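A lone chain, given as structure tokens: the form predicted alone.
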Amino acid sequence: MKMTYTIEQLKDYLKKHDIKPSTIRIKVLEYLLNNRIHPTADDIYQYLINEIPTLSKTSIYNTLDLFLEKGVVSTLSLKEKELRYDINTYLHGHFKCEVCGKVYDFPVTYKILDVNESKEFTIKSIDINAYGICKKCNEKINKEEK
């Protein structure tokens, strides 16, 4: 479900993360908030090039690097060559369907990690990725087998 954000809301979001708002930063943030599909930099570029004809891939990468540095996004690789970007920076896992390639979020808790109870480690980030076949693809496969 796409949300509608005002320019002021997007600017305030960036300012709260100590990022100076610019047209490109606002557009990238809006895209990430409205397309929680774990896009690559190229996905974002391909979408925004129609709105901003002077856009460069370097601008997208620089914006995403800044967002990463300021905690606006996190990255995931999921055994792929290109990084994907996630606007949801709270602890959660990712499931990638091996048939359609979609990436889904799923909830996890710190209780899943016994290592967190240890005083020997300082955990700075956690990546939990699962791979398999999503419900939609499973249903399609089951129909084809019948």
The other form holds:
There are 2 protein chains.
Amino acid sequence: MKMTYTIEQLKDYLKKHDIKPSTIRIKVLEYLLNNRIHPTADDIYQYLINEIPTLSKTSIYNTLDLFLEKGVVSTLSLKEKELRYDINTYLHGHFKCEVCGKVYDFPVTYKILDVNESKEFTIKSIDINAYGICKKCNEKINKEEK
Amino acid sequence: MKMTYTIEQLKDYLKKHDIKPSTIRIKVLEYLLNNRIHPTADDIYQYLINEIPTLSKTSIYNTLDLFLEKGVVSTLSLKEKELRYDINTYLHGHFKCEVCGKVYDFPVTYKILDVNESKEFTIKSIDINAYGICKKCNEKINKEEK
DNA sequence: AATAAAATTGAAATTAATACAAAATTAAAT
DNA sequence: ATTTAATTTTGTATTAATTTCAATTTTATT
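Any chance you could show the form predicted in complex with the DNA after that form predicted alone?
Next comes the full complex, this chain leading.
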């Protein structure tokens, strides 16, 4: 894990989002900023239990719920049992490879928001999720077929 | 529930999708065609248990898994615990009202598929999910504020 | 230091989904 | 038509993500 943020930077990040910093909150934020893999609550827990031996799963859920409420993270729902969390709340799409399970980001242009023209709904957020096979897995499959 | 399909029509629908018709499959299909509310497995079960008293939840899951495999339904994942099922597999978006919980369809133009330009992924399906407040709930909120 | 407020923990409960063997039903073969 | 084989359905048990909530611990305030 790349360590690119100082404690002070992490604290400020939380404060700017109206969140009182605590050890767990700082560690969860640090994990999210340094591991942009759309982790599940359990991913975060499994990593941080090494750093905080008394850590409970509930604290991870509490922290993520707070982050969600304060707009620090968004959630992604990719037809899996587990919710994933994304520190990147800027408009972008997600692609899930059905072979390796990896989730990639992809750019989305604002024209998608044409949807918003409708007077029927007040849209607060939009998710664009694609499913298929990533380049790596495609190449692997092609090799095997030869 | 509007009854708009004959048993024969339902059977043909299944056969065309390479599914051997059975009582449960016909009833689940009928429910999906007549109740376009993006139901969960439990929604379907709760309705059909009245018609088939020995029905088991597992049969609903088996049936829906088969329908999914054969392309009769698609699933939607709306940040809820439960998966929803949609008999409309044609490209369209989903809007979930965060107040009343209702899920609406909305039209999506093909230009969204520009995403596909990317050489990185082979895209098999795309989900476009929006979240916010529906017209009805908005009007209700406005009334209460007066 | 005492008190109040907030955060964290841990155990239990909830529940959607899955696994799988037994039972029931349907189809095929004799 | 009866037996056999194949398929479908059922029911129980299990798994695992999330939630609930009271007790404990930590942090902030008087």
